[in-house]
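First, one chain by itself in structure tokens, the form predicted alone.
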Amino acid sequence: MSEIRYGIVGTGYFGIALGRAIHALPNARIVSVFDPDHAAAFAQEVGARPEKSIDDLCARDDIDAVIVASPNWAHAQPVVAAAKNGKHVFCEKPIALTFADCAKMLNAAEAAGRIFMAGHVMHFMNGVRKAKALIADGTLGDILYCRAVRTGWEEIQPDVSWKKKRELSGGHLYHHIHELDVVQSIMGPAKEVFMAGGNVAHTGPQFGDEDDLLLITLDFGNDRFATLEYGSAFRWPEHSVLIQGTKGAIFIDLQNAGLELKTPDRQERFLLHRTQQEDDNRTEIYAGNKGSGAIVYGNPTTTAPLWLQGIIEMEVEYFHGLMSGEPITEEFAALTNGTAATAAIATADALSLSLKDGRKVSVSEITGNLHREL
């Protein structure tokens, strides 16, 4: 295997922890970073090259692919200076903050010819994984409904975050958009949605201005629909994916960390990631967090626990592999081509009009105008 050459744009909390996962695998090298605030420490751990700008990286002949893990505002200029490049690309959810972006972006890859991965790490868990293998055994029967929460408290912080403010976030709805794109994976794209909500109870300046308390139904049609909770205004934290089907239910439970499956004839618990040992280090995080529940947000100073690296590095070793000539497999098919992430915020996108208007939006009000971009 040749070696394959990585330049990373972004090395904050995340970024940093993809950088390591890569960094421990064979044949991989980080050739040059690019952060405006924190490229040194980390180039010089990996020994790596600080690069002055994004252009400057992608243009680059020593690299093969690029990861995207800049704050989410600032995902779609390098994404597309990458493709336009020639690299293949991993970037950090949400890929975007406007379903227009993400049609930019689509389309650079899919111009260069190169793979657009996009990092829900969520499917990427075990228990995630194992209910779908359930679900396509057919062992739920027909899938009815789902029920997504990840809610919890916020306290002020010393400082307001740029994850706090709507602009450059995109809020809760979009920071937290696994939960969206897990349950569209399952239930295929919504196409009409609700929501409701607002800052109810984090205003003024020691907080930022995205809205504390969302409340989404989806509608699939064909009599099957979802219900979402996110938000920083919940003092009883929850954190949980629940399933419905005509057979039986799956619950995963990202708090008490695990996957319970329930029929008519059988009762059986699985592990949400790949060791006990895994499992144990994210219950013990989230009880010790206490009211902030799944409302918890990473730094540069702050080492990812045990649980995250272990998904980290389970995506990252399917992107490298890819990048090694091994072959997509259906079951991320859609994460390999940018697709679903860009489905996911179609949808936020008509969530958010939603809100804005107080009225139901069907999701091709949002895609309508732009399908043929795609």
Ligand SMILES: NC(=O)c1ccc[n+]([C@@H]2O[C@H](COP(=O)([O-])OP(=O)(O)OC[C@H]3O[C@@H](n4cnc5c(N)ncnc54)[C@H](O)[C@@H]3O)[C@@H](O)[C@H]2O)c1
Second form
Amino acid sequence: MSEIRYGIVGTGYFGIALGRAIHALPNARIVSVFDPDHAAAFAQEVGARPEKSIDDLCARDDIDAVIVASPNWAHAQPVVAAAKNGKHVFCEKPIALTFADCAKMLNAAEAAGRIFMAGHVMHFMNGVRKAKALIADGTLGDILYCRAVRTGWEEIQPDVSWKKKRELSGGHLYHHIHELDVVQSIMGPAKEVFMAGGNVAHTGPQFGDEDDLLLITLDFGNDRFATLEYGSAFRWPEHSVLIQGTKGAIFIDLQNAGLELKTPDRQERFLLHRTQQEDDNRTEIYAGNKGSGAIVYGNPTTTAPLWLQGIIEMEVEYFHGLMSGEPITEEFAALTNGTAATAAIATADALSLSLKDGRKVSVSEITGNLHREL
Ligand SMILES: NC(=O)c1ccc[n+]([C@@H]2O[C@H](COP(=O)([O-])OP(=O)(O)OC[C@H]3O[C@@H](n4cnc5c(N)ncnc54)[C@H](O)[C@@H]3O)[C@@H](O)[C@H]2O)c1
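Having seen the form predicted alone, could you now give me the structure of the form predicted in complex with the named molecule?
So here's everything in the complex, that chain up top.
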């Protein structure tokens, strides 16, 4: 197997975590990195060259794939540049902050005939894969309803991170697109959506300007629905995805890590992650973080916890496999061509419009304008 050569755009908290996982793989080499502030140390750690610009990195002919882990607002430019230079791309979530940008990224990757994989790492959780398998084998019957919750309380932070600013991160809905995407991977794309909420408890210079309370209803047609709650104005933190079918239900518990299946004649618990140790690691971290729940953020000086490293390893191993000629599996197909990630942003854009206008919005109001098939 020949060596696959990588470039990384953005070497903060997550770019480093992805980079270290890639560096540990056989036949993988990180050739080059770009980060306006934090490139040098990581470049030295893995023996890569720091580049002066995204264009310089993407133009190198000794790179096969580009990993994009810059802040959310800064994904579209490197993804398009990488694709135009014939590189495969792995892009962190949310892949962009508007459907229009997603469409540009998708079109560029498609035109170049390159993989465009979204970093929707939740799909690599053992529990999420198990839930999908139990749905596929009919254990739950028809899925009628999902409820996803990702909430906690934000205290005053020493600095206001870009992750708390609507224009840079998209706020909770976009920054934590994982749950919305997982729900759509189970129910299909939402047709009509409604969102209520606002910034109800975190105004002033000590905080960002994102909405801290978001209450979402998704209507999939055919009497199928989902509700989601996001935000940092919740003193009772929750993090879970509940899946209700006609024959049974699954509770994906992301706080007290595990997966619970309930049918009339079966009650079973499964691991959320690869090992009990990873599940315990997750549970202990949530128990110890004093109410901030699932809304804790990394920064360039923090290291990903054990449970997160586990799913990152599986995710980059999958991407590296594709780079090495392995076929795309059906399970992850929509993740590897950008369509699932784009569908999630289309729904998020429709929800943002709903909040702004105070009305139910059809997702086709967002996607229809651009005639982009998903
Ligand atoms: N999949 C997950 O679970 C997960 C978890 C954390 C972060 N992320 C995603 O990873 C991405 C990076 O987040 P992070 O936690 O590493 O943030 P971070 O703030 O720790 O790091 C961001 C890095 O990007 C650099 N940067 C700033 N502007 C840039 C630009 N224009 N081009 C390239 N680099 C630039 C910064 O200097 C910094 O080093 C985000 O999209 C975030 O949503 C995903």
